[in-house]
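One chain is shown next in structure tokens, namely the form predicted on its own.
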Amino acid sequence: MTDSALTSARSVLEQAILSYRGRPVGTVAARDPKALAADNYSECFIRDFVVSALVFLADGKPEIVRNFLETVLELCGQELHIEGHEIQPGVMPASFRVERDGGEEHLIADFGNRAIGRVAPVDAMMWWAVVLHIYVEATGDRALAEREDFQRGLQAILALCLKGSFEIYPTLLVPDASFMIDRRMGVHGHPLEIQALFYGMLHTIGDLCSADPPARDLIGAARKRQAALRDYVRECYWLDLDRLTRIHRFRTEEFGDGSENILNIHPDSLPGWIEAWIPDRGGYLVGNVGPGRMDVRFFAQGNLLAVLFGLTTWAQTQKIMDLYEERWDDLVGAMPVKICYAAVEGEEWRVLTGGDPKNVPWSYHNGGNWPVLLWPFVAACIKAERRDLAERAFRIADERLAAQVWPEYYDGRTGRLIGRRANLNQVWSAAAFLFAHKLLERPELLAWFPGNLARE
């Protein structure tokens, strides 16, 4: 079925191209003929376009990616206030749309002002920088990144992320709903996905920024922050059976530099399911860590990006792959890949999500299966030299995705049901399938991504 599925996926992608004044500048989020999704799915989302950009670059069609990078940067100049507060320089829009007034076309950006909860996206600026890096690696067009407006944009992003705060940790503090998990899910604080993206972005900007003042000081600070972030995440976010055993025996209320339980994690705060679920062979980076708090849910995007960007050690990478192998039905199941495990249910669901009817247990961001995660899964598996897992996941997607018209997400403990409110012809589902196939055919494409995975 692969050839027909690839043809179908490519048709979805090509029909989704968004043009502005005769130039292709992005792809819309979905082209569902039944229009089940929100109105803004006809817009180009920065995070959604990432995988489209990867496909276009792999196909030798960089023009649309260059136009996208320029368009998003231009939109950052739009003066915007949300609820009376000015958006900080460096923040990039979640999405943009083209409005037509007679013969005129105008670009309108959404910085979170139209989002549920009015949350500005944190990941958009990070993905923009990563896509710029990948574009330069794929095309050799370093002159684009060296343009004055691009250098100002990179420095504004870096200055914003390195801004001083009351935090003493090298991780980046963000609110709920500021990244792929864009609704209340109890992930506020220091979610893993943002830390992995932050790490990749720091590497990216350090490579792309000029060495001239004032960038020199920013680059120096970025490199120090990146090293501290790497060491902190590898130590404090890591969980395997040995680490769980140590946490189980943690003393609390410890003081001073010699404390083992530096975040004062109370062992009894960990959920009861984790001891039975974590295998003898395997481990992962937990979803969130903070003072007195460890969220042991497994979040796929954060773990996979951590592998791809070199945030994990080689040993940790192998254990993440082992965990996927040992808990395949839970983490992959009938459609790659489950966004998080385990789903929150009952009273915990009501408290964490506010009773969100879209995030019911084992649906959407609360344990749903998302085909877009196929591409980082395949990329991480290939980088970890576990191609067998990548091929296994791709075969599952190949059997169902095209036949079921490229759903946005799937429901159920193993992802057997098309999502209750899932859009069809979801562009990043189709693009992820295309790029996963390209990675299996051309694993050398992994050289585009920032960060190297050392065998430590």
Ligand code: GLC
Given for the second form:
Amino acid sequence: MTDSALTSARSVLEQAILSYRGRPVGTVAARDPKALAADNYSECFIRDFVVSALVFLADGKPEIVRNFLETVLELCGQELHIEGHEIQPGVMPASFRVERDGGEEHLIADFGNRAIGRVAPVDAMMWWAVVLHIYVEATGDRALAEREDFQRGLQAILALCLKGSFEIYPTLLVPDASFMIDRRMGVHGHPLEIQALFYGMLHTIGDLCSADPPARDLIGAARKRQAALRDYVRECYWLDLDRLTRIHRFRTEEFGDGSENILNIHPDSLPGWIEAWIPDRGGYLVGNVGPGRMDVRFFAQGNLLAVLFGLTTWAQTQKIMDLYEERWDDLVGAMPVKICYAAVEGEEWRVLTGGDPKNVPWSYHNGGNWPVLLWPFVAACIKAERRDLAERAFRIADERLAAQVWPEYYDGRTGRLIGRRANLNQVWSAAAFLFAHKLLERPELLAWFPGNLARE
Ligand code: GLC
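Could the form predicted in complex with alpha-D-glucopyranose (GLC) be given as well, to go with the form predicted on its own?
Full complex below, order starting with the chain above.
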């Protein structure tokens, strides 16, 4: 099974390569001739290309990754206004496409100015920096990162993320839909996935930025922020039975120093399902926290990247793996991996998603199962020394993914149905399968990721 699936995945990836003026610069998001979804699936998304980049680098084909990094950086050189508002240096596009006008080719980027819902992708600049780090680790080509335009790009990202704001927390405040979940889903504020990426990005930039002025001050600020972010996330996002019990008995309205319930979480704001669902063994980082707010939904990508980038302690890492084992049907089920648990339903669905029919309960972002998450799952399991779980998930994907032509996502509580509006030949589904397979064969590839040495 695996060999023919790998051949099929490879052909999806190769046919997805996007060329610009004769050079490969990226991969399109989907190659589904009967796509039911938006026409931007023929564009190269930054976050989708990350998975392709991992495969190309593992295959010893760095050229396309280098071209991609240069192309995205060049796109940021444009002066751009969205709704009369100038976009800040450091912001990177969600996607770009090649437009052919007679014999000429042009690149057109989407900084959120064309996206459904006009969403700005906060994750794009973070993924770009992480891919640059991985490229340097994989190829040893440090000269690319040292180039003046790359140093300027890295500093712009850092300056933007560390800019003063009204915030008290070390986490990054972002609007709804600014990352992989790019539709309204009640994920505004301080979503875990952005915090994990932010942490990975800060790590990366510390390694890649030259220590000359003016970067020196930025790097110092980045190190401080990274440490504060790590301590805050480990403490305030963590949930297991013991902490749930403590929250249940929290005092509220505590003013001043020395309070335990610093965010003033009212225990009754937590949903009823959490008490029965949280196992004796296991724990995880919750989806979002803020003043008076704890969103206890389990978001896979945030937890898995937190493990991969060393944002969790070793004990927390083990407990996240225990949770997967204890709640396997809910979090993996018939297709690895569930994007978020539990789905929001009824009135909560109407309010949080804005009545979005694509995000009905147990579909798409609202509790669907996404094959692309196989790669961070396998990576996190290997890092946690739980290879058995990685192999188990890979076998499940191997049974159906290629035969069902690489769907974008699956629907249903356990993910048994191909997603109602899922594309087929979704490139990151195929690339994730390829890279997961490579990680199982060559676990040493984990050394490419920022934070790979952290085991606290
Ligand atoms: C959907 C996903 C987004 C992805 C895009 C292209 O919009 O939510 O994360 O980048 O499709 O695959």
